[in-house]
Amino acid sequence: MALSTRLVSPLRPALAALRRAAPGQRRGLSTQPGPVHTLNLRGIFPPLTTPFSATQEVDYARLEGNLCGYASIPFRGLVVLGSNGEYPYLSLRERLELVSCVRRALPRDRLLLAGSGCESTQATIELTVSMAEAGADVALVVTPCYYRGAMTSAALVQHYTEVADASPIPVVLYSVPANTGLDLPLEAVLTLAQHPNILGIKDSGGDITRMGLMVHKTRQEDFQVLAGSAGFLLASYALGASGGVCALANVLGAALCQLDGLCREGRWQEARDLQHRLIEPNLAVTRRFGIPGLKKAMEWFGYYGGPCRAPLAPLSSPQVEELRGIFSANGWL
């Protein structure tokens, strides 16, 4: 279960002690004290399906096939419970387990990002104190939208405020406008870029005169923006990101991995060629055909995607024809 709030309190004595052991490496905007973090994010994270049964319960046996045949491929780390991951058909006890099995196979040098935002603040520190029991590294909390017409700058920068100041672990603010309708406005993320706890943002919006505004504006803070999609990875990482959350890493994890090594080795003929290849299928399994093409393209490149939960359909015949006419024409099958 996860922790009520109250349960929070204990932590404080050890987080003030983990920001004593290293003052002055940021100033923030905190009012709690909070962990100073040094994790460094470069490199590229696939946001990981969860695999379901015929009857669409979770496939944990499934999962560990797909994290073996990810094992050889050099990831800077997983996301578990991001989008890709369909995170609100999600119980809490399956949250938590995927979190627990994900962290058993994982090597401790990569990280484990973990999905815990929810709709109220409360809510989300209980979570994200959950989440950090049962392995995650870092807490990925995503914008609460339901009330959006609320959601002022001033509401979202408490909001993470008091997340950031409770969380145990590295918070970075999560913006994905596609599904949740609200973009985290650029100066709530420039004021919550000061915050001791708050590692960097996962930015889906794909919009890149923002990114660079974002790279810029905190560059005297420790602070890494990471791109949510492959196809303006190149881009980001032009105008100074860190890395990228990409779902079509789930498929094409070992070719994204290669353009993040030439873009970091200024191999840019070499990086825009390749980016150019990726720009299509992934538009297919986010913007296109979503969770349901994405799984469906796992298949083809030896991992297990499967159903998805209910309500999501799978892909009709012609789509799935579709589908694989859009990674043929690119190269990839």
Second form
Number of protein chains: 4
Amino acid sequence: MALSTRLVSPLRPALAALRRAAPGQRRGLSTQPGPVHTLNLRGIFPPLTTPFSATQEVDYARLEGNLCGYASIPFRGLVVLGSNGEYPYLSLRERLELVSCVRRALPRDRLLLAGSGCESTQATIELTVSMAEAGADVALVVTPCYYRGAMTSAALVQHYTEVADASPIPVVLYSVPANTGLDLPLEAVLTLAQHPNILGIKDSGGDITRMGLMVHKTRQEDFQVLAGSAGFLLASYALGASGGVCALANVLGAALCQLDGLCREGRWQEARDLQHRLIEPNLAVTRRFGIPGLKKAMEWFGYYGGPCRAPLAPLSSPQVEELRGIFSANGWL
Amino acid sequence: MALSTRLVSPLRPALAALRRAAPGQRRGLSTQPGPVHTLNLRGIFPPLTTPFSATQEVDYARLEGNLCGYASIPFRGLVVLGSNGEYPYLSLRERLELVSCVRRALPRDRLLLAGSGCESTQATIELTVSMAEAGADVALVVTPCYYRGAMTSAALVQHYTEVADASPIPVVLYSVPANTGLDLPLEAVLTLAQHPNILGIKDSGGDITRMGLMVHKTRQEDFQVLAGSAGFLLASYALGASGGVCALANVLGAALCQLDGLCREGRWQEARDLQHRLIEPNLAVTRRFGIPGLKKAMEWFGYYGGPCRAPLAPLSSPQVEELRGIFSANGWL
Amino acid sequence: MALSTRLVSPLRPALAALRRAAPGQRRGLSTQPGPVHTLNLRGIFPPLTTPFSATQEVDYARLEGNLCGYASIPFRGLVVLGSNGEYPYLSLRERLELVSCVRRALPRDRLLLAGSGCESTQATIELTVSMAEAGADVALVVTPCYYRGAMTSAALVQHYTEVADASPIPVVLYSVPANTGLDLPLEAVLTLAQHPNILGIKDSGGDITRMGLMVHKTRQEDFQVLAGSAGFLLASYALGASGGVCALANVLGAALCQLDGLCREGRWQEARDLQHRLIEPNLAVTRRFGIPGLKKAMEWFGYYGGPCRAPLAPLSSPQVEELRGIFSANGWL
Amino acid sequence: MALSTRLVSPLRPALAALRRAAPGQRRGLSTQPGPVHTLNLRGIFPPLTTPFSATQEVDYARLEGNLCGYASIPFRGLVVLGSNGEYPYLSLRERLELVSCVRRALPRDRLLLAGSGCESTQATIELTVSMAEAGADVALVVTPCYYRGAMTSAALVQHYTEVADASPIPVVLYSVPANTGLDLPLEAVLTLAQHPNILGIKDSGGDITRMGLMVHKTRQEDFQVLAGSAGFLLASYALGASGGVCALANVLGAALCQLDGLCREGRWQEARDLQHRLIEPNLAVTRRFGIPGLKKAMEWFGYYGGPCRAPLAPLSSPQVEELRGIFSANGWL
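If the one shown is the form predicted on its own, what is the structure of the form predicted in complex with another copy of the chain?
Full complex below, order starting with the chain above.
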């Protein structure tokens, strides 16, 4: 197809090579007929950071090292190419290689969600298809946002419908207003929840009233709501969310899985105490210090953090001290 | 005192009259020495609407009628002159008469919180003192906001400290960014939580992460956090809030007290189901249709709503239909 | 009238006294029949700061001193009780006394604009009437804003129409989103421009496209647009504005009148050079340091500034230095 | 170079082909040593829309047709791949082909500005170099924005400095908060204005005070400020801007060049009348109806508009009527 050739053709050889290197490793999900909604998203998903070497190349060995560290934590799965993965700084080729690499390293029972959102509908479709081919179980599709003034509810419904129609794997909506300046409107979410290939939403906005309403209004739809940050994880669970995609899981994954468990078992008082100790560290590695802070904190817990790509700047020494102090004050260091 | 004379003097005769009309009815709280923090705020507080007659006069008979209806609901207390009370549309004299009227009608075991925030520190102090004299148990002090660019954390700490120092009754901070365009900064809240005469905060912003952090960081302070809206009541309780000041309690007070009870008993699944059914009605009587919608809905549940003062406009017929549909769809009508 | 009695009655004796003290001094404008639109607003109006003594009383002697200093500057008139007058910190009685005081001191050929906007329509009407009685030529009516979510274009048109209908003096609309969080919608302005008793608008938002459009769309209406800040004065004139109400005129009144003159004479290159030197000082006494900065700067130019009422905080020494540096760097000190 | 290979390598063959197809046509600017600041940007630049065929392919014939139509209008130059060019919807290959195509069609005396901003510093450098090779005279570099919380003034100064250091052609900064949610901070602009390879800024924010301040504070730097929209073109010129990059120039190019001329000749009254008639059409093809509206309006004036790529949706019939009415009411149809 002409359109497809236009964008993806430079990537096809690379993709073919990747596929050859990983025979039989792709999940059958994308080619299976039948109800896709059997896929449950209950649990914690770290949105992986992307490790770079000192020369700012993707460092796949470091990535595998981190995955090895995460193997003992009962995550439901992983997210590759979320906002914390610096995906806007990665070429399309790098994005596909990352997904392939993680797919190879990931046990069968862990879900692989891969970010595939682009600004145009066509590019999003093409990247989603490529992600499925590279081994993703689910496509996480961020709202297009550059022309936010034109991104009406109707335009976004149309966009996601076309993507979900064309995608060989289930789609999870992704609303992250801190990055996009755009909240996927509730009415659009409710309409899209009825699409058989749309599985749920990752909502990073933090409006707990909205999250409760999404759970309530989609109760007939088997639609799964994921909290997009650790700061409101317990609250989201209390309102009926299925799980969480939390930057902090790169650092304190076991604690987040423990919080997930306490909530599921109804041990809310213990959950609250744990949640309280997670809020400040979470703010520190998200709003306060961003990805450079997240990567720095990872290093204190045995993972590789490393540099970010420019223009994301490394923390200053006082900032590192402040970050460390926040983890200490809450009993994590 | 000169400053006091300046502003309040026209009100003093009226106040004296009110006091004569209600001998011995004021709670001893404001004049008792000793720890003020014994006052607990656990439970639901409706922020009363102010009933107006057809000629836009305050209708005290209607107010007493509503109070009579609320008497059978296990509210912890009432708020007079919150945002839903149209306080910016009331003269100082009307404000004091309202508090006196409610004080007379309210049983001893119900707390009376009265809004006393003004733009200047001095006027806030004077009105707070007058509110105490008129029988309020607690002063609810909204952030000054007209010069929001100058309302730094330091300026707000200074303002509230002076008010709390001067107030004969405990103070509850009040942050309502939808009206004021200003979020009382977390650091200011944490500093003010250490003041012996500051009891807690009503936070209507809805940022559940912030609410959790306020509970966590003031755990040494016996500081009480009140959810400022019914939409995030369960989530606030899950994070450790003490109670809620919820516009919707004017309409569905019993249901909100039931939700309060379920949360306290740890029956979170039932609480969730109830919370879900309250979100849309709550949005309808707050963000969507405002006080005119709140007053209209009150009428369907046996209370007097009546008109608002201009420029708040009555609902159109289609809006009334939509509002009614929202209460019906959630099983309340 | 019952409504009037409700709010204003405590003020009536004071007002009567003021009128006795200033016999024959009120302009005939408010009681004259005939076309009100003859009143032109071409030129510069300083929005007076309100001088306070060390004990925070209004200092009328200082006010008269400042007026004396301004007498030699060719202002078109003065504004009392604008945002820079700290009107939200003044009692109603103080507001009326201020207007009366300025009226007595002001030559016949200078216009007196007085802020009279309140949150409710009824209170705004009553204060507007009182301002006319106290000698104001024009009422400057800020948008009500506490219930900004309900302040639709329709509600604001209704509000201003009722006020203008009832006002004995012409009305100027006042939109100041930095304080109110609300932009008077363009469509409301265009509707209100047709009211015979609405003379124009003071727009402090700084959106020059909107200002041009207001001039263009009201060209049949004899509607006058006033720039609400010195930073965009030249640009506003270039688009057809009539004049400016500029905080900086309290400090650099002669320079602003000179800029006004250069623009009227079409000497745009000289005007530009002058405008350039005014931008930073203007930002410094508005957005950056607010009224405390404005009052401080007034003192360097021979006027009385003095303290603000709390919670507006005085500048720190480094802030004073920075402020002074900005005036120096632009050649004013 | 490894980094370069990573991203651009798939494009190199295409680029080589383009160069072969257009021998000797690239301007010498990029390879000439010496002062780059001789390049003046005085005048109007239409930010070209990108014509698509019915199958959403770039339609180069239509593009050349439009260029042919623009040849008789005294534009200073053209912008390719600005926001109105739907650049986020174009592959890197398409972007380079577009620049090459326009370069071939454009007379020697017209400047070609090409958008080359990406999210990462490295990708921006690579695309800027490629743009220079494809024939651009100037690189227009939009602020990276996805991680806007981390895009501090320091980070942006670092980003632009690296890009300008590496670029073989002069750089123009590009701040467009309506799309990016980010205003390039004034202090960053002032620092970057000192870089020998940074020529100026296209500012689409519309804050005329800021534009005046940029002109004033860079008066030693030979830094050129371009108005980013037709709505505030006259005001920008009055404050000292050099020219304008205006979406509306795709439609009413001659009128905008006339406005440019009137301002330069000091005929401000005529300029004002013309400016007034341009504001509403400009708002209609930008904020109100966006690129679909711009393309529709182009068709009424003899140019090819055509469809946008999804998710930008075509106008409905009532919207087309409204758009047409706006051009009619202002005397353009």
